[in-house]
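Only one chain is given next, in structure tokens, and it is the form predicted on its own.
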Amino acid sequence: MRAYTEQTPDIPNLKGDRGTHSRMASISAPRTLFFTHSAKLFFSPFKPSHSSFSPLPLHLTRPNCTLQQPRRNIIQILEERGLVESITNDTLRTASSAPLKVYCGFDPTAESLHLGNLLGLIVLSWFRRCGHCAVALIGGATARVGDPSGKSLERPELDTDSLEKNTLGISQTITTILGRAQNSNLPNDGSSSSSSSVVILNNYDWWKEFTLLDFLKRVGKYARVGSMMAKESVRKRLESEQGMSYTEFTYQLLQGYDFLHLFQNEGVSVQIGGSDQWGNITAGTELIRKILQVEGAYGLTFPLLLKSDGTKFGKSEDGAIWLSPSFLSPYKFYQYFFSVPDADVIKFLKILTFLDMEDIAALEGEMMKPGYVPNTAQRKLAEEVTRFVHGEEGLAEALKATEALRPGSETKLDWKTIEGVAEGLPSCSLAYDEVLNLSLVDLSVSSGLFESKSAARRLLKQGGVYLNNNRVDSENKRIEAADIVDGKVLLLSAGKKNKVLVRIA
């Protein structure tokens, strides 16, 4: 390591072993959450800017991270499996025999992550089964500038609730996720130990002291205009009608200086993100190299979502796939998946799920088979998803309410399996009296479900409509208090796809 010149006199001559300083960055006490660092390694005091935005007033605890000796090289899993499409340096595949502290970035643009968040969520985790320490960084401040990469449009501004609901939402989901016991060198018996290789920390804790004159000095003095317009995102966005304002053209900066920062202060010495990442994670390593003239610092970027056809994979006819079930049912979760095509399945299986690929692989070879039964790797994906996303009581969720609305089925429905699948339902609103004795026939008519009475005399005289998922065989069945679910919901349905729910008023 060099020592500082000086022309660098804000910075302190910092010597000494890097493996020493992140050993020592790995030992904390516990402290909050979302927590604000004093920046005295690095920067002299700031004193407080006259900023419009207060902290956000979060009170979770952050955990200790505990870092394991790895078992198996994660670059080399993660290569195999398809999560790798660039690193900045190829000695990371040896750095990584070592514990390493690496971190992934989630801006707070919503209240809850959605499937374009799962890739950096399950690569974090393929971190931590390894033995490595994954950080989760909530972009408290970056997510008011907006980030740029992939975007043909500037964000809208959020307010300052609306970003700490976001935060606090988003911290949750995944604190749930990645704080379930999925490393393989931690115990697995639900103890405060076993989720000890998780952080969460919140940028906005070091940036808010920050003047514009502290970022131009300190950070913007490094970083040259030539290469910052060459990154695609920008390059990209400059060249369209809408152009970027001067705003979204520093977030590379922000970001890049999240990194120095976690780098320095934290003994964080990889980031991972998507493909779109890439200018952003390579302006980290930049500043890193030209301010604190070391190496060590590396960048893993890996493939976008992307179905066979090239599409995106991640929306639905209805919008993002979320993550947190107070947005999305565990149920609707798990259909999305089991909808995969057959030409996808496979590829999703490896990047989206820790099955041993020797198990893909004798998957991949049943589809192949005459016997084979259709849909049955498309059931494994979505159970598997599904268990990491919701864990094992979202799975229990999702599977008896799968089989539940199976036209036919014996299983009993219940007003919260039947709500807890409305999302995306037709539906109605009807006076219980109204409701009462009415023939299903005129009930299929006036909720939606036929446009008229001979087609739903129709089809129930081909045994295709069912009420409650159980099939109508007369056509002069009428409404019975026991029909009513509960007291609450009737579910109609005209063969197995097209089903309308009836609440009652």
Ligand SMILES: N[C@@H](Cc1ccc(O)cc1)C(=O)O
Given for the second form:
Amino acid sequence: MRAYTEQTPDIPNLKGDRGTHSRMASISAPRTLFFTHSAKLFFSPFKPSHSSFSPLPLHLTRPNCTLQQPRRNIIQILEERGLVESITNDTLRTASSAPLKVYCGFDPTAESLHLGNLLGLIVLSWFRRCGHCAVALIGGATARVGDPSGKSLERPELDTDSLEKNTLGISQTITTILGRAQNSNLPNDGSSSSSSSVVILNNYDWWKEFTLLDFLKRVGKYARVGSMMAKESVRKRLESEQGMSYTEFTYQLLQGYDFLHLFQNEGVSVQIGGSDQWGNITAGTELIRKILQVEGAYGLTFPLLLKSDGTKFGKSEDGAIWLSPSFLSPYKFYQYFFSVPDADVIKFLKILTFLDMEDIAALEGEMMKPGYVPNTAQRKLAEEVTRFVHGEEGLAEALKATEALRPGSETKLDWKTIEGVAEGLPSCSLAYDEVLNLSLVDLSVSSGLFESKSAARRLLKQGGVYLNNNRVDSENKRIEAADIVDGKVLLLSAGKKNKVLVRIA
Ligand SMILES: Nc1ncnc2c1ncn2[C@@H]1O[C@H](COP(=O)(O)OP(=O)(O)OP(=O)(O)O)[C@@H](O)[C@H]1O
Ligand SMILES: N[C@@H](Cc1ccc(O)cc1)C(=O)O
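Structure of the form predicted together with the named molecule, given the form predicted on its own:
Zooming out: every chain and molecule, the one shown earlier first.
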């Protein structure tokens, strides 16, 4: 098995079935068109308001990417699992028999990535499992412009502080998820290398010093307005009442140039993204062809993950499934997948997990048979996805909370578990002295769980009131110190669904 490290990753690997695109071919491309970053700083449309702005400490993350001779054909794997919507050129199938560098971009428009973005991380991860190298690009510059793809209205402008916070948040998530996958998900067959790294870059690093005049000369000149207008993201917006700003119209060229920059400077030859990114990705392959006059840059899109109502999972939608544990606890994340309907679970297992297709088919077969234990497939799905996103620790936390909240469970709730399940629950804050010795009936009214004491008593008599998930039998129950979990919280429930969290102020 051949493995090599790219020492000077300024030229992409252009090996494909055409064979004629040698390194010489790309060396002869007009590389002199590009200036070095240090050269000028006349006009920077993206200049931050305060000069100390450092978009991403992680922009220093540029480990040597050791490429492996691919073991299995990545495109075939992705197709089998339903992860390919379109490919710009079929020669990618053969080109990917040699190691490639692939990138996926994420604009830092929220502090956390969400379930829709997970597909990009999964596809990057598949590439790495097959011996290729993954680059995650944070759109520190592009987020300042706003991608019009799939949007009916122009995005609100983000201030520098939010951009900085978002950049940090999503970089951390990508590093954690892909870094963990690097250590645990690569096949343990001796053929993989722990140095098959993830590289994180920020496009603000090359856009911050790009002057408008340079942009017009070096990029704009090669972009045809006709083909820019024909992109779906533009056509749709032009039909709308609001139309489209010139700034947004330019977005496709920024993303297009990113690809060219990465192709030329980092050896990246494949860009992936959701199907809404097709226009931006092809803007890149077109620029590379026109400006560098070489083939060998490819785009691959995967289908958008849609909710049952046909809308896409995204950050703008209500109830986003966030990947960051500070936005959605591992327990809630796990529960989401545990509740996926039977009709969707097999599809989700294929696209969101790395389980063998044979194992998924076997599970599908089991589901048809009598004696199938309901939710077995959902449990597997929830475990696999939670482990990928939140690690073994996050999965353990989710399983612990699930068990602790099972009615009649012996598992003792701790403060962290209660806080993890309490997201989105109504809550109130009371002083320790106010709560201690208070009757449960009084507490359940003052916390808002019941509207009246009589309603509380009625349900208590029927055995439907729970304190920290334990059924309360006595109508005269008073709160003791031991009921205040870790001295910080109490969880009151009326039946299985209505819960209130009482925090000790
Ligand atoms: N539901 C989804 N299914 C598959 N891919 C998605 C989904 N949502 C976003 N992506 C992909 O994630 C990448 C980054 O998307 P990004 O975060 O910039 O936009 P977004 O989440 O779609 O934003 P918004 O929710 O504001 O529309 C892109 O490749 C995009 O296609
Ligand atoms: N346009 C992508 C993010 C992105 C940004 C820059 C790129 O070079 C690539 C992708 C999105 O909004 O989803």
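For clarity, every value in this text was computed on a predicted model and none was experimentally measured. Numbering follows the first chain given and starts at 1. We call the rigid core whatever largest set of C-alpha positions still superposes within 1.5 Å between the two forms.
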For E392, is the C-alpha shift between the two forms 2 Å or more after core superposition? no
Taking the rigid core as the frame, does V435 move its C-alpha by 2 Å or more between the two forms? yes
